[in-house]
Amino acid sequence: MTARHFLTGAELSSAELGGLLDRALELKRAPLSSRALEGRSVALIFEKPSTRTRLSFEVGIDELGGHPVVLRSEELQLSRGEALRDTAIVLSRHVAAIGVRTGPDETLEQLAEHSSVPVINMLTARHHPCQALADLLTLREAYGSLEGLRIAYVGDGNNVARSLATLGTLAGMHVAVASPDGYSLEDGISLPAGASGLVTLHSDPREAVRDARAIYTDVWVSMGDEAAAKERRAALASYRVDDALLDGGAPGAFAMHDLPAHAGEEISAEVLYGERQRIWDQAENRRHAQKALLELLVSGPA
């Protein structure tokens, strides 16, 4: 049987996404209720630094009864020129799934092409779909139905924004993205088949947050962007999420952030550590959403 991969999030149907979020809520209520990975191992390849991704995957795999095998790039023969194809074939003989946190999407795609077990995108330059699953789970907890829900993303139109748009529209949401010139999603978002939601692009953050039930941001200087840090901070300075911007959203709107955060840059310290955010819920929900994803990919629907 051909392995089913999770590379962008568009691999899911709308119904599957809804079922996955339902299952994640069940697993959150009863974290040790599933043994879907009993006696099995999952390889986690890290070519990029990680806190939440590594922690949530390792703990989640353990809670499912499995064994996480953490592999750093410098410890693999990939660092000495071994082919991605060969690595994928060997890993497939030992583990039930492979998670990859890397830079180029092509690396992930090549591994998936030659892997006979599911490959999961734990982060690439263009996509961060596991983060988006946790984001939708957080919104489900707060509002129940996601259909028709408006959320605003303010700042750099990066991999986090792209995945939020991909999975958000699959859930029927309206995702409004506000970015300055040169930092927008441009044409880099293609909605998945079956998506019933909407993506709108804005230059004015106040326009994007109008009627939004949540306001999302990410760091202005991501991994690999350090050389242009000064330029990026200048371009994004007016896109900070603070109390004033939250006041422009719908009543009760809260802030979201995938972390790590730089208080005083893309988000004010008052919002980051205050009562008008669900950021720490998002960080926890990575584990529950990813457990539901692993069940789906490795064992099929519960």
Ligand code: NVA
Contents of the next structure:
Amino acid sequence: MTARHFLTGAELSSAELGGLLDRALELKRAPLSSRALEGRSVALIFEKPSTRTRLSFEVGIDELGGHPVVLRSEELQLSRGEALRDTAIVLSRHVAAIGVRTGPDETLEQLAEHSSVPVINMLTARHHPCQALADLLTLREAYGSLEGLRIAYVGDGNNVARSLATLGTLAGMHVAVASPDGYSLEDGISLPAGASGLVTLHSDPREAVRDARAIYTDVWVSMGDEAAAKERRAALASYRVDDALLDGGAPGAFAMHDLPAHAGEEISAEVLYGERQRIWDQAENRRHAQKALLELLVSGPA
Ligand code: CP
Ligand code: NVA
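Starting from the form predicted alone shown above, please give the structure in the form predicted together with norvaline.
Up next: the whole complex, starting with the chain shown before.
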């Protein structure tokens, strides 16, 4: 049997996504109730820094009875030119799943092609689907059903925006994305099979946030974009999420951010540390959502 991978999130059906979020809510209520990874190990390859992803995967795997094996890429033979193919074959002989954080999506795809165990995208330049699972879980906790829910993403049309659009539309949501010229989610409208939601692209943040129940933002300078940091900050300066922008959303709209944040840049400190946000819940929900994902990929539906 070929392994089920989770590379962009579009691998899930909308019914599987709904089931995964239900399961994540159960696991959040009873974190030690599943032994889905009892006696098994999961490799976590990091080619880039991480706080939340590493923490939530390591602790989550441990809570499922498994053993996380963190592999920094500079410590692997990969850094001395060993083939991705060979690395994938060897890892598959030892572990139940492989998480990968890297730059090029092609690196992830090659590992997945040659791995006989599930490969999970822990962030690439184009996608961050594990983050989107936690985001949808946070929205479910706040609003119940996701079907027809409108949210806005304001800022750089990056990996986080793309995954929010991919998984959000699979859940039936309307994701309105506002970005300046040159930073838009150019292919945000290529929706996954079975998606019943909608992505709209805007340049005016106030237009995108109208009727939005949550207003999401991410850093203006992602990992790998540092060389153009100055231009990016200038282009995105009027896309900050602050109280005034939240006032333009639906009543009770709250801010979301995947973190790390730059207070005073893409989000005001008042919003980041205030009451009109669910950002710290999102960070916690990474663990619950990823545990449900691991259960699904490694053991099949609960
Ligand atoms: N949101 C997120 O993926 O955070 P880290 O980069 O700290 O893992
Ligand atoms: N867009 C950010 C997300 C970090 C979690 C980056 O890729 O650096």
